[in-house]
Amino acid sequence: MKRFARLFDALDRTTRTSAKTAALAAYLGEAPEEDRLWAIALLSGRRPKRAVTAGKLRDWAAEHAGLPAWLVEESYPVVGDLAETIALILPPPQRSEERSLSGWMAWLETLRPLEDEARKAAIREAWDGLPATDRLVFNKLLTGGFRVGVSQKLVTRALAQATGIEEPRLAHRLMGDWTPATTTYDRLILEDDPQDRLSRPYPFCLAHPLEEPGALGLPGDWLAEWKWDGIRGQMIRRGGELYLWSRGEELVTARFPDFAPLLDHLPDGTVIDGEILAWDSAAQRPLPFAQLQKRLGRKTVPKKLLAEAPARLLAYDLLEAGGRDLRERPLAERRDRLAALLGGLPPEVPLGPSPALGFDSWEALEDLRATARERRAEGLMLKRAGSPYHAGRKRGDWWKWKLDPLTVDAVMIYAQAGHGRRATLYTDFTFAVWDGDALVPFAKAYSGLSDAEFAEITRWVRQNALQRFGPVRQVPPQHVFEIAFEGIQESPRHKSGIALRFPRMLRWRRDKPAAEANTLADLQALLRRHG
């Protein structure tokens, strides 16, 4: 654990990619294999389930430190992280615990079935054997909230340095539904098990944002298609089975029984990249994202919801055919082979092409882009016709040219401090619009301002707060912000009856008094046009 805690500290102290990669590569080159496997799992988002609730852990820590619960509660917003708050208030360790990272992960499994008193005693005993940095990591593992600023791409790069195996091959091996309980370091990294390979997706190719396409050169070198507002997924047909993976590396086959008939129609050794959408078969267009959202997070989907929001996969790309990896072939060739494959399917199956858009100039394409919301799309995708299918983001070949966001001007009515490095600043705000003479809250946002603006609004909140509700401060309705968002939908769970998709602060409207902010009627009009 001490070695892993030092790695965590090194990763947390720097924003330099080269320094993080070097620290990771050094750890992966020297740690025991079981610890390496757990480190790869934790750093790539495969966190263990929570062993104890945050509330219980906070209370047990307060009791162990001899502090009143209210003082720990007040300290948390200042520190910005519960695991760190607990690590700071605990008394010095009484002994030195030499358990390895994999040893602690096995210990966590024994903790979960215990009754509260036995669990509390075991955790207090563990705290007494760990120094501060080790305690911080230990606490994060306990709550299932282990996070550090490292991407899976960076983990892959460091692992390539430590093992000498090529990055693309490692990126593929790290995909899929594995955990340290189901594999070993040798089997996952050093060997290439054919059985594991059957269900494993490829790393997704991702795009960079595009402001305007004029610098991309000749339009004829590019393929354009709609950027659909759904869930990116890979459909895999291998070994007589069908697998559906989300971009978040979650196996979601069971949540989309709509696709089961494809097992009888797709040839073995096929992998398709596409967008999962809720689909209106009569209109032959996507349903609003809110309809698809009703199906997310469910292990099973009731028949009523299957009927209301049937799923369809609009295919972007063919990554594998006949068991052969096609990712290095040009996009134009992959698309031709995809069209031939899909053209042989019966019309009733829930799989079809994402159509290529014809255009002869960037101006003509911009006119097409302006109609995206009418088609329930977010904008356009531009892909170089000769491009391979990269792993992750590689600048130059794939671009997303999204529509300008919808915007409203709203009044800030509540403020809350951020977390981690933003714990000393008020960065999370609640916004409202006018409904007659009353302000109705409708959205929360926490991004979009500069560091200087966050510092300025923090000073104002501290000087002008009207009431306190735990970490939340009610403030006078004086400041107006332009709120940008990607979509709007009805929501019976919100007082305003409206929910926004991806709200963020576009700018601080110092030029506008609160009385001139938008109204609930304005939001309802946007809902009628774009919902």
Second form
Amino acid sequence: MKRFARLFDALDRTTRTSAKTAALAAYLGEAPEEDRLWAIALLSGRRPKRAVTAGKLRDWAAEHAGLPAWLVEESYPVVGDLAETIALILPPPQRSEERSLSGWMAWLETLRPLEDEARKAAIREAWDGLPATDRLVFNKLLTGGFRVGVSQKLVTRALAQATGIEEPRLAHRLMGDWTPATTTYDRLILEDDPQDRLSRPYPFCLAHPLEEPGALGLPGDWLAEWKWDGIRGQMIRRGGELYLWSRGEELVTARFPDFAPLLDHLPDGTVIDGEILAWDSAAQRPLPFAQLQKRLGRKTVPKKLLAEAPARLLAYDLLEAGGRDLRERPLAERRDRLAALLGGLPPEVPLGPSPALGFDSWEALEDLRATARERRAEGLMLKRAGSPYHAGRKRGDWWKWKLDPLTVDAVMIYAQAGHGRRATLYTDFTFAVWDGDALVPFAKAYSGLSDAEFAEITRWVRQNALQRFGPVRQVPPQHVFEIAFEGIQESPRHKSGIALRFPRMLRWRRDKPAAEANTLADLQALLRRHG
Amino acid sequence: MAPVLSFTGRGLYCPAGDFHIDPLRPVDRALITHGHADHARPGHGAYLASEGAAPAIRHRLGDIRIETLPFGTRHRIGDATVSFHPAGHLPGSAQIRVEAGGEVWVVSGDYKTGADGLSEPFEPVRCHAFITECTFGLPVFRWRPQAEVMAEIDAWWAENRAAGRVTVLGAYSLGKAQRLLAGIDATAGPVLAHGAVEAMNAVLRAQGCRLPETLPLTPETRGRDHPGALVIVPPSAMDGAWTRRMGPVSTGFASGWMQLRGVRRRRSMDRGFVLSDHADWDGLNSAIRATGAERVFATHGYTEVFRRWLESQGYDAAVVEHGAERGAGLEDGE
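Since the one above is the form predicted on its own, can you give the form predicted together with the partner chain too?
Following is the full complex, with the preceding chain placed first.
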């Protein structure tokens, strides 16, 4: 564990990708195999279910440190991280015990069946044997979550450095829902077991944002299509089974029984990249994202919801056909083969092409883009016709050209400290619009300002807070911010009757007095137009 | 009977002696605990400070009327008797004891209980009421021994020398900077000090503090002329234009706030060293116990939480209202 704690510290200490990669590669080169596998799993978000709730862990730590629970609770927002808070308050260790990372992971499993008292005793005993430096990591294993700025790409690169295997191959091997319980380092990384390969998705090709297409050259070299507002998905039919993966590398086949009939219609050895949407078949367009969202939270979908928000996959790309990997073929060829494949399907199946948009100039395309919202799309995708299907985000061949967001000017009325890196700054704000003389809260946002602006607003909140409710400060309605968002929906759950999609602060409107912020009526007008 | 000290919009006020302690706004007569800007403000009619704190106060505030007292010497002002006692925060920093009508109150100013090798060590003063700072008044703040932190800094500097990098260490120019100079192994390489730090070095050297030799950082200073150097700079100057003349650097910062990963990461320094001139959780609690006070007032820091804690420990505890929160990341924070 010491070695892994050192790795964690090294990753946490620097913001430089090269330093992180080197630290991880060094770890992967020297750690025992089982530990390597666990490190890869944890750093790529494959953490086991938490063995104890945050509340219990906090209370047990308080008891172990001889502190009242309320004091630990008050300390937590200052630190911004429960695992760290606990590591900081625990009394010095009684003895020193060394157990490997995989040893601790196995130990975690033994906690699960225990009653609370026994679990508490086991955890307290573990705390007593751990040096201070290992406790943070240990607590993170208990609470889950290893956010140390390590991307999948970085893991892949470090692994490539450590093994000498090429990155794209490793990126593919690391996909899917393996856990250290279902595989071994040898099988996953070195041998590439063919059985595992059946369900495994390809790494998604991702796009960079585009400001303006002028510099892309001739329009004829590009394919344009809508950027749909759903969930990116990969549909795989191999070995007589159908698998549906989300971009978050989650297997979501069971959540979308709508697609089950495709098993009979798609030939074996087919992989399609597309967008999962809730579909309005009468209007032949997607339902609002909120409809799809209703289905995401559930493992099983009730019939009513299946009927109200049926899913459809709009296909972007064909990655594999007849069991052959097509990713190196030019996009134009892949699209032709996709069209041929989809053309042979009966009309009632929930799978269709994401149509290519005809345009002969960038101006014409810009006009088309302006109509994206009516189509329930977020904007356009531009893909170079001759491009391969890259693994991950690679600049140059794929661009997303999103619509400008909708905006309103709103008054800040509450502030709350952030988490982690931002724990000592007020960064999470609640915004309101006017309804007559009253301010109605309608959105929360926590991104979009510079560090300097957050520092300035933090000083202002500290000096001007009217009331405190736990970590929340009520502030005088004085500062106006331009709030940008991607979509607007009716929502009976919110006081304003409105829910926004992706709200964030576009800018601090220092020039605007609070009285000139937008009104609830303005929001309702936006809702009528775009909802 | 009027309390020995009351809390007004101008700060702590003693009616028996008609003076303020570390006042927030201009007053006729001010007793000052130490020279940091949030305690020693300009514009008062007359100043009284400890002998060791006065030079820095004078340096920062210029032409002021200031009298001094040696530590422990009683001095009568009106119907009150005052004396200054070491607070251990920085050289000359004081707690102020005020006695009036048979009752003793002590204002802690900023303090730390661990010896730093430079400041006069904190001295517990028995009193009826103790007004304590609580900048780090949460149990997540606990300091390791100074020697360990200094060894960490030495090791980091050695690493940088070996890698051909200049070491840039951020520290408040009065107090922390000199504590670092005195605590590290300054013989390991050349040590440069930013103008603000160098000025305070001169003030403290003149009053007898033994500090290793430092070279001033000037617009002409080039990293290549001082291979392996350690540069001590105030936080506000850490990413100034001068860093570009240094060649490859590694940056670090020494402060109690570096205890928190979130703050460390936000500072985006290569290294954060946990070294504070304020008392940690255990220091605050032991200092308060040692005063024997029954009444405790919390100020400067996590006052409300700390008050509640003290109350649960059996003290008659209250908060000194200053109207504003103090928190990590403010430049004037420590």
